[in-house]
Structure formats: C-alpha cells, structure tokens
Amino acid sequence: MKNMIKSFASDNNAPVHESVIRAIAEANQGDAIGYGDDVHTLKAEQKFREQFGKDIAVYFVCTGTGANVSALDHITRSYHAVICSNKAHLHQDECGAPEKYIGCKLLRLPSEDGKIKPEQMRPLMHSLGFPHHAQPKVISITQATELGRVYSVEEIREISRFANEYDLYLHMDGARIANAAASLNVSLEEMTKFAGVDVLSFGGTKNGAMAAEAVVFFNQDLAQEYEYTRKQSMQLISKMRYISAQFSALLSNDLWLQNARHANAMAALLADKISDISGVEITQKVETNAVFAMLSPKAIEKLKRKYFFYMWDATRNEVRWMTAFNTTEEDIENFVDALKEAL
C-alpha cells in the first residue's frame, strides 16, 4: 500500500505516544523477573488501583480479543450464553474466537448504535432453568460502542440492576473506555465499578500504547484462578515489564484522559466542518472519536486515493472516519478539503 497523507481508518493506526515509548525504554534496563513478578508490573497495578480502588484485581494481556475472550472464558461454562449487541466486537470482529475458545453461545440483540437495553434482554430470560437452551450468564456491553456511542452511567447501572435480578455478570469491553470517560466527563471508577460492572476489558492500545490491554475484576472472588485462564488463553507475556510500563505511562498525569479528550475533540471538529457539506450525511451522533457518514461511491473512491479509511456499510455507502491522540487541526482541514474536492 502506498503511503497516505494521514489515516482516518482507526486509532490503531496512530503511532505509540512518545511518553509510552520513553517508559518502555526506561524499563529496558538490565534484567527483570519475567511473567509479571517485576517492579514495573507492581507499579502499573498500583496505578490501576489509584483509578479503580484498592479492592480490584488487574491482569495485563496483549490484545483486546485476548482480554475479552479470557475474561469471558473465566466467568462462564460452555453451556452458558453471552448477551451482546449485533454490532459487538465479540460478534463481528473476533473471527469466532469467543465461540471457539469459550464454547458459549452469543445471543445477539439488534442495535442501531451498538447499545442494548434491559427490555431487549428480558425475553431471553425465559431460557433460564430450561436444559434444552443455552443459559444466559453474561451481559457484555461495549463502552464506547463500535459506532462511537456512549452508555451513560445510569444506563450502565440499569443494565447492572437487570443482571443482578437474574444472577448474571456484567462485562464491559472497554477498548475505547478512555474516550467514553472523556465524553461523559466522569472517572473510570464511576463508570465501571460504581455502576455495577463485574469485569472490564481495559484498552490501552487505541489510546497511545503499543500492545497493552488489561482485565480488571471488581469482585476479587470472581478473579480467583484467573492467572491460569490467562495462561491457557496464551495471554501471559514473559517480558511483562514492557506492557506494564506502558500502563504506568498512560495512567500517570492523566495522559490517558488527555489523549482521549484530544481524539474526541478532533472528531467533533471534523463533524462540525462536514455537517453543512452537500452530499455528506452524518449517520451517528458524534460522542467520541468516530464519525460515521454516507456519501456517494464515486466520492468515496476519489477520497480513498489520498486517505486510508474503512467502508462501514457498503450497502448504503456508509464510511467510518476515526481520529486519534495525534490527529491535528491541520489534518482535519486537509481532509475536509480533500473531501470537498472528491465531491
């Protein structure tokens, strides 16, 4: 692929933040005990406790899929079912890994914005206690959703209350949790632990890290023996200090929040500048760092000659444009100029 002026395809395409690179370099001094028994990992664990409280259990892994799959595998049995949106990363973008490695059935609920509601889940509860049906055990929500939308704290609490009513667990896929917290202007703890989330897949990679994700349990009893699940899930990294150091950098001096706020602000700027352009229709409310829009196939083809981005729904010519911590106002201006030219 030829070099592009700038990628608007995904925050995964952004570079690693320079502070994270420095933290990795600083960790790269001498020997350190492997598999997480090192001072860098202890420091990173403490950083998580500063954000989420002392009574958590946190484990570092290297991929978002690994975080989701290992977390869900640990709290389910093969005859259980996981309730999620039909837009969920679990369903659409993990190549069947949840079904293969967890063995659970995914019960997918229709959603236009990636969010699901208790009233959609209630009919599924009729399967409870009936041995011919997979047993609902976990509700998995994505914060922010795959369409850039955000659950309010009260919406999460409502889902948690529903989960408690039926003895279900609440899992949060937080690949872009930083962007959601920045959008809501709430603490990470308020949006997760205090809202009733049981287990969180915490994303660092999309927020400026290299390959750093975490699984956070808010009930330490639920976390018992997860270290074995992590190993079986092939997510226990030998040179753990290089993952841990990244989290220490992101969670120091609110770097995670600064990165997320900037990415969100750039998406808002992009949405504002294209909102009045004839031939472009924004299809989702812009709440985080994603802009979804429809435009003509011819314009999409022309724009892709200069910029890399993804088609979201080819059936209606809907594309996704994403910003990151390193997106500049100049990047937005240049992209908008190219868009106008393509139209």
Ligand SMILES: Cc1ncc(COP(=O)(O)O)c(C=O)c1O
Contents of the next structure:
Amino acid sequence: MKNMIKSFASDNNAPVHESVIRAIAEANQGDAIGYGDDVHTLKAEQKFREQFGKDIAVYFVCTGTGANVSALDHITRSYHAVICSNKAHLHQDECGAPEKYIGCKLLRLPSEDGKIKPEQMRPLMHSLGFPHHAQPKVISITQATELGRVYSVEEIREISRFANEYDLYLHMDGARIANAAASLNVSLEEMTKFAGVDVLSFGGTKNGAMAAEAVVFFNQDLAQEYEYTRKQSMQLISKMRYISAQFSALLSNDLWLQNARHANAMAALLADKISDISGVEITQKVETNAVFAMLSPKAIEKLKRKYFFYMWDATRNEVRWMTAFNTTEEDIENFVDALKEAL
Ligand SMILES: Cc1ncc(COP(=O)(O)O)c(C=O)c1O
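Swap state to the form predicted in complex with the ligand from the form predicted on its own:
Every chain and every other molecule in the complex is listed next, the one we just looked at coming first.
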C-alpha cells in the first residue's frame, strides 16, 4: 500500500487505542497462567458482568468470524438452518466458514439495509417438522448491520418473540455493537439480554482493540460445554491475558462508548458535509459509523488515488466510507475537499 493519506475503508484500519496498548503493556509483567486462568481474564469477565449482569457466560476469542462461527456451531446440529440477511457478514464475508465449520444451511433473506423482519421469516417455518428440509434453529441478526443501520430495541424484541414462538435461538453479530448502543443511546444489556438475545458475538476490535472479541451467552443452558467448542474452533488463545486486558480497558470509564460515539459523530459530520454536494447520493440513513454513497466511477477512481476505501456495490457505483474512534474533524474536512475536487 503506497503513500496513503488516510483510510476511510473500515474501522479495522484504525490503530489500537492508546489506553488499550497501555493495558496490554501493564499486563506484560511476569508470568501468568495461560488459556484464561489468570487475574486479567477474571477482571475482564467481571467488566462484562458490569455491563450485562451477573447471569452471563462470557468467553474471549480473537476474531469476529470465530465468534460467530463457534457460537453458531455450538448451538446447532448439521440438519439445522440459520436465518440471516443476504447482507450478513456470516454469509458474505466469512469465506464459507459457516458452511464448513457449522455445516448448517444459511437461509438468507433479502434486505436492503441488512435488517430482517419476522414477516419475512414466517414462510420458512413451514419447513419445521418436515424431514426433507433443513430445520430453522437460529435467527442471526447483525447490530449494527453491515449497512450501518440499527435495529431498535423493539425490533429486536419482536424478532425474539418470533424466535420464541418457533423455539428458535436468537444470535446477534455485535461486531459493531458499541456503535449501535451509542446510536440508540441504550445500555448494552437493554439491546441484548433484555431484548431476548440468546447469544452475542461482542466486538472489541473495531472499537479500539486488537483481535479482542467475545462470545456472550445470556441463555446459560446454551453455554454448557462451549469451552470445548471454542478450543475445537481454534479460538482458545494461549496468552489470553493480553486479550482480557484489552477488554478491561475498553469497558472501563466508558471508553467503548466514547470511541463509538466519536466514530458515529464523524460519520454524521461527513454525511452532513456531503449531503448537498451534487454528484453524490447517500444511499443509507447514517445511524452509526458508515456512510454509503453513489458517485460516478470517474470520481471514485480519482478519490481512490488519495484515500483508501471500498467499493460496496460496483453494479451501482456505491462505495462505503467508514469512520473510527481516531477519525478527526480535520480528516473529514480534507476528505470532503478531495471529494469535491474529484467530482
Ligand atoms: C458485521 C461483521 N461481523 C463480524 C466481523 C468480524 O470479522 P473478523 O473475522 O474479520 O474479525 C466483521 C468485520 O468486518 C463485521 O463487519
């Protein structure tokens, strides 16, 4: 990658937050028992309990794909099906890992904004009890969605009620759960446990950590023996203390929330500044830290010479610009200037 000014491609391209780096350095003293049997991990688990209540089971893993796949693998059998949106990371961006490791069918529902609704799922319930069809067992929703959109707490509750009606589990891919909570201005607990989520993939990496993700079970029965699934899924990290220390930093003094609020605010600022520029059309409501927009291929090409970002949908020249905890107002100003020049 050459001479890049700034990336607006993904919050994955942001650095690790300095408080997280400090926490890693502080944990880097002497020996600690490996695989999570250490004081740093105990402390980080406690931090999760402060957010989600005592009645949870939490396990640390190192990738979001690993969190999703191992959690879903654990709660399904191979003849089950997982319902998700056709925009789900699970379906589009996990290189077939769900198919390979979970072994389940993914039943993808069409969605423009990454959200799915109970009325779309109802027809799939006809398969229940019919031995020729994969049996729907889990609904997996992404909060915030791959399109930067957010389910309201009531929308999640509605999906959860539907799941209960048919004895399905509700999984949430929360790779950007912090951005969603900041956007809705609700607690993490309200949006997950109290809304009926059974198991959550909790994302730390996009929020300022380095390879720190977690699987949080609210349905404790489902957590039974997950530790074996985690190991089989190659997600049990030997030097766990360095992952745990990162969570302790993010979940202290609301750092997770500040980071998410800032990233969201920068996306809102970008959207505001480009909203009346002719030649750019914002395609999704900006609710978290992503701006999706359509512009001419020529302008995209020019802008890409200065900034790194992804084409989202080449068929309609739609790009994704993403902000992170480290995006500054000046970064936005410069980007908007470069955009105007490119147009
Ligand atoms: C919605 C969503 N889920 C999960 C992930 C986790 O991916 P990874 O395995 O790269 O950590 C991502 C990363 O981009 C994501 O956007």
